[in-house]
Structures are given as structure tokens and as C-alpha cells.
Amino acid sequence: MRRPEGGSYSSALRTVDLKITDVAFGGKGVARENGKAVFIPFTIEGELVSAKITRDKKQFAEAEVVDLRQRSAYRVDPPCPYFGRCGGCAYQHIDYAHQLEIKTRQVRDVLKRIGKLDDVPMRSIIPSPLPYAYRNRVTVHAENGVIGYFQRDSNRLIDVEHCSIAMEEVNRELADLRSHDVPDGHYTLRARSGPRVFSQTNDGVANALRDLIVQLMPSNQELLVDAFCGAGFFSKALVGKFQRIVGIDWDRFAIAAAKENATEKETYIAGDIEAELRRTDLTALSGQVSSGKTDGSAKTAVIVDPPAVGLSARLRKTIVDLAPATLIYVSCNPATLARDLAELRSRFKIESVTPLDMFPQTAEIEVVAQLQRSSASTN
């Protein structure tokens, strides 16, 4: 029988005695032993539990919950009968208003741990007007009848006839596609129709975000260049701010619906977003929209809002080099965002940093980082 890697079956499957001291990016609570550093899911900091060892590892080991001895103030009855075994959500044991101080927290400890970003001006996070049923959106998965969500660390399927963070709208689709015999694979299920190019799934955050994004951008600019533009969402809300507006996507569907009511400021480029980037002279398009400037770049922004894998390297060097006046970095993954912010600070200046709760009940975090050229910085 093969020993488990960085561990030992004497130590595996025993029970101990620990304190929670923090709750870790991705959810999971954090105990030490004897040093070492235990990952516990479902619990809160502050919180004594027993819990046995599931994984023993070198560096780190995991556990479940046998035994909740001392509850958190913070914990709360989750409404959900799938929690717990439903892979989705980590934090419905935990009141919504301290969830919010747990993301704020692991968004300047990723920044420091990974960036080391040290005094970050961190902004108080944006909350979610709705704690629940806010997702226009979900993916389920149909096999052998049932239908419903991949448990916690599995890739077998849980039944569900009613999602707690859905829309009530998407929870009637839900209940449609669960009356019919479906064949398996996967359902992507909205609460209204339109095209089928990315959005936000969160419609009151994702309207938070889109006002932040114009809060933060100067007025009187001359050039934007939006990066993984998608349908438009940022750049048509900031059309008043700009003399031209240059959209970059890979999706030419999204590209194709943020021409349908472009104005005359705008142009959207369907095409890898890092050659474009590299294709774009930001003093030359300035100088188009406006003559007798010494510095063509000096009214000019760019924003990015890559996916969770962040920037590449090169797409990284493409904006240092680049060196917009202002960028604006909207980031679904607090640990890339804090290594891309490490490399960006060679030109750029931290200016402020805003958490999202853009997703109420999980570990996911959205953050808006807004940087300044280091020449242009005010401060």
C-alpha cells in the first residue's frame, strides 16, 4: 500500500483540538499544530473545534469538523439544505456583514503575501445589494437524472430543485428543465434573454463597479482603451469622458454587439487583446483627437479586466511600456491581481484599491485597482 504523499496513515484520520485564527483566501478556516498551518472548511476565526485530519501533508494539512466546541458569534443558520455538501458556496454559516470584513482582510493580506504590497490605500468594499437569490445566472449539470451542482471536492453530482443565490427568474428556469427527461450535459440557465456574450452575474454590483470605474476616471480625456472590452459594459458608460474610445476582445460576438449602438467616439477591434495593445501608439491616437500637446499620452487610459488567470507576462510589459496616464484593473482573482500589481509598480502608482462582494455566500472576490502613471501621479 502506497504511503500518502508528504504524510503517513498513523497520522491520517486522527482528531485534535484546535482554534480557528483566521478565515484564508478560497474560504477555508485556519488552525495550527504544532506550527503547521490546518485548513478547516466552515468555520470562523475565534471558533474552537474538534476536527480530524483528512490530509497530512508537509507543509499544510486539512480536516473536517467533528465537533463545533466554541461557536463564533458570527455564525449564523445557513438557509440552504445543499450547503455544506453543494460546492458553491463557503460562507452562508457566516453573517453577511462579517463575510465583507473577511474578503477586505484576504485582499490586503494576498496583496502584501503575494505582491508584497505593503499599505495598499485600500477602499471600503462595495456590498452586494442582495446577500441572495442575485446570481441572473447559473450552470447546472445534468447525468443519469439528475440535475444539479458538483458537490464540495467531487465531481459527482447533487440533485437541486432550488438555488438560494439564483434569481427567482432563473430558479423557474431551473424548475422547467427539471420537468422535462433533459440528456446529459450542461445548462446554462438566465433569468432574461440577450446575448449570449460575458456579463457580470451579480446586475447590482456589476452596476456598482461600472459607477466606481467612472468615479475613478478623470474627466476631459482624450483616449480610452478598453481591454477586454466585452460587449462595452465600461467603455459606453464612459463615452462622456473621452474624445475617442478604442474596445479590444477576442470575442467577436461581444465585439459585434458593442457596435450595434456605438457613437461615433467609439471603435471596437475584435482580435488577441496583447497584439492589439502592441499594435496601439497612444501618442499617435491621442494626436488625432488633439494637437499642440507636448505629451500625447497625458490624457489617456487604459482598462483591464482579464480573466481569473490574470495578465501574461507579456501583455504586463505591453502596458508598462505603453504607459497610460491612467489604468484601471478590475480583477476576479485577488492573488493575480497582486502579482500583475508587483510588475506594474515599475511605472504605475497605486492610487486605491476597492473589494466587490460582486458574489454573496462564496469565497470569490471582484477588485478595482486604480493606478497613475508614476510621472502623472498628484501625489
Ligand SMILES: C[S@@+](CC[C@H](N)C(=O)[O-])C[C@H]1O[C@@H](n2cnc3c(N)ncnc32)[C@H](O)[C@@H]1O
Second form
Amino acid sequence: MRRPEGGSYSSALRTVDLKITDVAFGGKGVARENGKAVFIPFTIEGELVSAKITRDKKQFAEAEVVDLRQRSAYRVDPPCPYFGRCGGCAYQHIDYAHQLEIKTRQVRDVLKRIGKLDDVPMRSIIPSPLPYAYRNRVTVHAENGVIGYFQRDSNRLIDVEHCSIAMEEVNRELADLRSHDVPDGHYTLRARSGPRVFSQTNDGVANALRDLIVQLMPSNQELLVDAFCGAGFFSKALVGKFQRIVGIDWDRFAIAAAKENATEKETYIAGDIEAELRRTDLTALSGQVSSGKTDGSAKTAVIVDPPAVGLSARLRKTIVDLAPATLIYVSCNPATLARDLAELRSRFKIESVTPLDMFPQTAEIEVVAQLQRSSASTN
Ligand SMILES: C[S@@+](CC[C@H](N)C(=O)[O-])C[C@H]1O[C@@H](n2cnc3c(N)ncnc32)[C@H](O)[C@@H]1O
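Requested next: the structure of the form predicted together with this ligand (the form predicted on its own having been shown above).
First the chain shown before, then all remaining chains and molecules of the complex.
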């Protein structure tokens, strides 16, 4: 590679012929030029492309396809006219079954690369019943009469009349919004009304996620702490397995919604997870339930479902100190999950990892990890 005077790599827009060897977490195809990784969106492993280098850094480069010289058998025609320009979808050009294979591979690779977790027992990915028209809510932006999503790698808007991954009810809301002269701002459009609190976006996969957690959770348990509980989506399904449930979330509207139909077994606390968990003595709480059992054998469980940043270092330590018998980690970011599991396995054994395709056509991946308390580090 030519190095201009001054030592930094040239940003000149060279065109190079490359073979795609992988699709990285985040959605871009990966090729190598003289050993350096080149990331090329909208490509599939096995494809040969001519690509224009758009960014050339010391560690990696980015490029855009100018000519697709050999196409993958998994390539399909994207149904959406905005695909490629819109920042929302990354995989509409890939056959759905193959998207699932790519996401499974990405989870395995990220766990290995970031968490050094080599032999994690992976279960099959749970697909979305609907590969399109699945989102029950979207947020669009309005600026100077343009209503839509951000363009890929840009803060400029693309005018969107119809979103192919949104449910028809949501698209009707979009058409309605577009028919009005609305002020600039952000608008969340929903398929149905309800409390304005976090809710899972893909109903079919949300139900599969809830069923999976019910299946992974042992029966006849004493105490469940549902951290990041939102309106109690998981807790409500687990009432039959526990004598007592404590849900924590700092969104007081979500907590109010959770309290609305709560049984006397359920307690919901509006507060910061870290602060509330540090206050919580699982053994003592379980002891109250099972009349004085305080020998550490309590049948306790914790569910964590944090935002993409994952668990803070202090929260990871708090969970290790609490040492519940069962820990279920629901993650929307495999990279922070990998980091967190690497630390949690000092106290827990990873029993299973299950990816779920909550967001088909996009690069997002949901993952459930099931852990059991162990006395020593075992995996
Ligand atoms: C991914 S959502 C999960 C919600 C719920 N488990 C569900 O399935 O509906 C994350 C939730 O974490 C809450 N949250 C984020 N950071 C928090 C913190 N530090 N303390 C308390 N709640 C927090 C948000 O309010 C949000 O409801």
C-alpha cells in the first residue's frame, strides 16, 4: 500500500478487488487487503467485489461496492426502496435463513473475541415469525417538512413514506403523521395504545423470549429479583414459579404499570438497580419467605435485562456478591454481554446461550444467557 509523505495512510479513493470472507457484528462484510481488514456494507461472505476505499485508517479501512463481480447464492432483492440509504436495515439483501446463520456466528465470535468464552453451550437461534412488518413501534424524525429516518452514517433525514419492517398499523400512523403539518421533532408511532413505557418491539419474538425464560427458570423457587423489569413483562409470566418477586426499574411509569395488576407476591420498586440491589439481601429476603432458611441454599434467581451498555462494573460485582442460584441475562448487545459474562463466570457456570432474532433485516441481535451459581470458576 502506498504511504504518502508524513506517514499517514492515503485517503485517496482507490478502487480495489476484494473477496468478502465474513460479515462482522454490526452488519458489514469483511475483506482483507494486505492483511488489513476492510469493512464493506451490503456484502456477503464468498462474494467478489470491486470496492472504492472511502476511509483508510492504520488498523482498518472502509469501502463501498462499485461492482459486484461474483454474487452469493444467499443474495436476494431487497424489497424496500430506501434500503442502502436508510440507516435502519443492514441485511435486506440476504436471504432470511442465512441472516440467522450469520447472527449465530457473530454471537459465537463476539463471545470468543471479547469474553474469551470458547466453549459456550449455544442453542439454536429463535427466528422471528415475521421477517418483515414486525415492529410494533418506530420513532421517526421530522425536520423542515421531511419525515423519516436518519440516513446511513449521517444525521441527515431520508423521507420515508412506508417502512417495510413496521407493522401495517404503524405504517397507517406514519401516513397519518405525514398528512399533517407537524413541528420538527421525534415521533414514536405505535401499533396500539398503552402506557408510554419500554415494551418489546417484536411481539412474536417477545413471546418466544418470555416463554424461553419461563422454560429456563426452575420451578418451586423462593425469590426472583427482576432487575430492569420495565412493566414486569418477565415477572408476570413467572409468578407461578416463585413465592416472592421484586421488580426494579427507574422508570416510575413502568413501575406504576407493573403495580396495576400485581398479585400480593409481587413488589415493584422505582429506583436505580445498583442502589436497590445493594440494599437487597437475597438470603434474608428468601428467609422471610421460607421461614428462616439462611444457609445460602435459598432458591433465588435474578434476571437482568439492561440497555445496550450492559452491566456496570459495580453492578457486576454486586451480582457476584449476591450469588443467586440462577441468573438470567437478557442482552441486546452481544459485545457487552461477552464482557460481563467473562467476569460473572468467576461465580456462575454458563449453562446456555440462546440468540433471538428480535430485529430481522437489521444488525441487532438479542441474546439470553442462562447461568447457575457455582462454587468455582468452571468455564
Ligand atoms: C431493555 S429494557 C427492559 C424492560 C423489561 N425487562 C421488559 O422486557 O419489558 C431496560 C429497562 O431498564 C431500565 N433501566 C435502565 N437503566 C437503569 C438503571 N440504572 N436503574 C434502573 N432501571 C434502569 C429502563 O427504564 C428500561 O425499562
